[in-house]
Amino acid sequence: MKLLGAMMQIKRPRFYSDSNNSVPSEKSPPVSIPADISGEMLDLDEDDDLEVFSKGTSLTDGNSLNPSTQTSPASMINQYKFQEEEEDADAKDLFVTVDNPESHVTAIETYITYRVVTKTTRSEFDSSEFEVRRRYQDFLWLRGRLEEAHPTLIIHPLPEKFVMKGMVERFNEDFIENRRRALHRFLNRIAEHPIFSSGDDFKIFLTAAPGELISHKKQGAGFLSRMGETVRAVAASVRGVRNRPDEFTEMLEYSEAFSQKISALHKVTQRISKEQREYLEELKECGPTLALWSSCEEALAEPLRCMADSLDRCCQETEEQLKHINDELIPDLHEYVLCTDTLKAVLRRRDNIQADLEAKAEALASKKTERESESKVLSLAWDSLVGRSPEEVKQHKLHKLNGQIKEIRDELEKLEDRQEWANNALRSDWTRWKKIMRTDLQSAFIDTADNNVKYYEKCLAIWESFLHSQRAEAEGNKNVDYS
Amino acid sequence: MERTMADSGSEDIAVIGNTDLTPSESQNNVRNTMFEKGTNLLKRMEISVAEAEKRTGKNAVNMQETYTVYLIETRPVDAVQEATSPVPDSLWRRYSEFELLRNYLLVTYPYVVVPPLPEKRAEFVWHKLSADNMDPDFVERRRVGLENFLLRVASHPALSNDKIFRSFLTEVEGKSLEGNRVRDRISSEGIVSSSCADSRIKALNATFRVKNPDKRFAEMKHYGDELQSVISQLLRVRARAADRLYGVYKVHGNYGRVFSEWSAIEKEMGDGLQSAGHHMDAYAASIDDILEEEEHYADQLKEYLFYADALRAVCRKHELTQYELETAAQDLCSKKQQQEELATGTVRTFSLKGMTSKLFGQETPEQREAKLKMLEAQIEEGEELVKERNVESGEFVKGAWADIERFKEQKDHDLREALINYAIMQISMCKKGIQVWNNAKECFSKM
């Protein structure tokens, strides 16, 4: 445990970023940061924490990085709200498509790019428009960094990698274009969220050249640093969090039950498909079969072929009515029962980094308590024999324990102040979450209500025109005398 | 709802754009046009099925076995128009005496296309609907099957009058012995003309050929197999699909019990989506009456495919009739063949007699006389045959084809009008979806 705060603190002097350290400084800092404080901060690069930390705030301190003396976590995250909320009434001012799947042939491999286009009025961006090509790789690029720079957001999920399942082949049409729309919907969602799309990361994904964007992804946390992490977040979960806070494990529940009902609905959907993909098949035989009646019958021929016709065009409207189901509603439940696992993740995170709290904790407390019985201990005949003055040996040891004591205290701080930020980033994520997700799932809903309503609409006219068309007929023969 | 597959009305035509049931379509007692049209019977007498009991009772072989009976019912017309209707003429019948009833008309009447039974055993099932005789639905579908099939046989202008019908309908013997004696009857004028009727069934499933074939009649028989396979197929693929539709609207109703859960976590969104989740269930139930009125429809087919099967039956017995002529004629000219042989002592063809004549010698002039008389006689005889047989042949083939373009016309408007209440049913079905989805949608809003 020790080890790794040491390790911790070599690497990290900054308390609630995880990566990015490795990156010189001399890269420009965000634009919204004076020059003066980027100068003061150490290893101070284009993370974003600092868009937040810093915007309308007046750091004339430069010196302390430490938030609490300056602007505590809780009027950070104020700012973050208040952000937001500025952003709300803003009209939205970056617009983002992905479109335009093209295979990509090479040597070694064959790959999809797709098309992105930018479209902003933002001042941090050099143009007004933009577009490159990028590939899901780098998608998958830029969340992992988000995710790095933010352990406690939620990030929208990317659509899943390819898995060799049942038939579905890689290049198949309908599977890129379900890729296509999820990746669109991921930027959109990194976009409108205004932490994420400030960052740099994100803006060298929407304009920068392929070999920028190569050289730019090199710079990127090094392996040494993942490691770190991984073994911390490992190290963390075995500890366990002991204090959970109520409304934290509140929301796991809430994952947990979330997750269930959301898997739920996205099978019962699969399963609804499935099924109406056998009906069409079956009712596709129906009107064939009618117009090969309708060639052995003389008065009976056109009423039955009108009902092949008839059938046939129901046939048309339900397949279009699958399609909805499958291009639309499946996709778009799928991607929250993505989504779930971001939010365990989320939470397995605050979680981790608590524990980190406790343990730095336990460990002032044990230095404490050591320091308290050292100063009662009578010295050691060794040190006698040493040489040394058993008060000298005494006041050497409590000196040094006063050391790591001061040390252990302010890592703690700055674990604590990292606690409450990323609680308080995580707080307001998941309140901005849910209602995303409400509103998500409510216009999903909505819209194949709509689509269903629209299919029984269209069957009704096509039956009503052959019920017109009969009673028409009827009409004309009525005269006829029957005896 | 009671409605026989023979109930319409629909030449009762709306406004254009009105997809809704006429009121004549929706009543019960609406008879089929061809019905109005009919015969004296229906013009006196009031016919319908109109209960279904079962029965425990020893039957051949003296061991248990439960049945169900049917109760026909009989009244006055005028009584009726009157409202001053008397209790009823009743009794009960099971099904196999509806076959016998059915079975002794195709003797009877053999140029008649014989109105058919429902189905002896429920085929074309789609999964939920079981294939057992005593299901109450397929009990309740089989007595409005039986009632049509008696206003069938009691609109056709030459079964109506039958005596053995009218007694099947009214005569009620002992309380014990219900109805027996019209099926003795039955049986006993069965086996009076049976001796000719039992060769000629046999017959009828024996293989042979016609030598000048009736092209009209083979295109019927023609016409009768296409019709049964196209309406098979039909009925077949029906009922695939329908047990595929139970399935869509059925999965739905998991969407009602999963987004219920969902609301008990849910602060906001809870009532929109406990209140969806009813019209899912809702949407889920409907299937069940929508699938049972189909079934409505599906019994309409069938009709018409057991009625193919008695159309073949007449073309067949036509072939039966021409073959019977053509064997007569074919005998009585071998005859005067043999006749003229004798006479002129030529033998013109190779036969065996002039073989051994030749070899033995010619037989003596009184055997001679005495073959001549007997020819003479036959020949006399096979003329008389022949000229029956064609009169029989004639006849047959005018009443047969009479009755088939009574049947032609009957066809064509009883699947026009089943066509067009399928288009109805479907309209219905429609518009409950888009209530039902509609609904759903506003919760959906309110979420």
The other form holds:
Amino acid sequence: MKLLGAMMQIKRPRFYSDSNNSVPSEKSPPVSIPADISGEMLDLDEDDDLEVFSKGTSLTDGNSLNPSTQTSPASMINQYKFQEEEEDADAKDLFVTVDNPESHVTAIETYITYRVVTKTTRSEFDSSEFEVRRRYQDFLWLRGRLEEAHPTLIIHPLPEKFVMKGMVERFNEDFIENRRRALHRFLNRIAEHPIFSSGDDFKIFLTAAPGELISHKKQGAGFLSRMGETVRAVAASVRGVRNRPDEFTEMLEYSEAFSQKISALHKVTQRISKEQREYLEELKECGPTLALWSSCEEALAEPLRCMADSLDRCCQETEEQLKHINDELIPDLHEYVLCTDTLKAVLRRRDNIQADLEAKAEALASKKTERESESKVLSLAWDSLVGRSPEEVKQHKLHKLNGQIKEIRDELEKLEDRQEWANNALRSDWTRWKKIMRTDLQSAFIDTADNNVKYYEKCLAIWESFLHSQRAEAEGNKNVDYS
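Based on the form predicted together with the partner chain presented above, generate the structure block for the form predicted alone.
The next block holds one chain only.
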């Protein structure tokens, strides 16, 4: 409510006056998740193939390490503290968890539901704990309702739909787990938002039984109403805005720049993951090769076995590092790649509201001009046809124009209030989103750096142990008396 109050503090001047120059320039029994049910027909959609940079792209490291550089996590990473203090967990009064995915197979479709557990101390809830099951379409409905009710507030994205392309992508546990994490994160974004979390749609999503949720979903705007909104939005985008405030122009420019940078970083990270996976596969082949070699090379048997063991241990550490990249860093970056589309959509909707306001202000000015430049020739012509006096015809038309002007003025006032709310909402939510974004990415980068330091320290320890053992053996062989 504090955010809503702040949104309504600024009052913009009216766009109109009495002068002419005032125009501004289904439920089924759950079954366990199969390892592979790719032969079934799925109603889900999958992301398109991910684009990565070519092999020719190079990344340079500005500084090389030296022995005096402190590299341990205790001395570097763990001592780092965020500039922004995190919110006190005790202040939260709404906790949402998405877990326990279940597969449902019917004669028509195969789909997954997720358990949504809610714990809260809020008085508007009938109980302190709720447990429901929801499928992806229900999450999609919730986001649509929030977007419809708050067009200029920033809603974090859902994971994309899944498109089955032949046998390339499979409906497997990795996909289900990745989606579960994304849905969990989405709901917690909503739960932490001061406006979204207090809405009826969110409450119903968290608490309603399946039948009640279906009934509530049918109460939304109909297809024709949504189509009308789409047509108006397209018309407004074509018409454009003439006097967008500088702060929203800056937001648009920031969104474009952020989109380019986060997309580039996302692609580079995917390329690193791909090359690391290829490296890991090749590394796995070295250990067995060395082990086989040791069986037929008696003089080198011990060094070869130690080498094979060191490579196997490095493989395990590399797998852990690759898992962190794929499970933690890439999803964080991908979420904000999707966020860029959300930002642009929010700014377009704000522009559409301003375009409607400018068009209505032009219509008001046009009617005022028509009222003041009433043509006597038209009145006389009309008088000759209907047998009424010119003054009577003129007064009738003026009365009609005054009614139209009053109706347009009322609509203009509503549009002004709507734009004022939309501007203040976006202004406040933009600041909030940037703070969350910076904290998220900062945390992701620090965790990645911490993980990389630990990875290289462990690999270094493995090879130092191997080197120490071989040197000790070599020294022992030198001291052997062969006489």
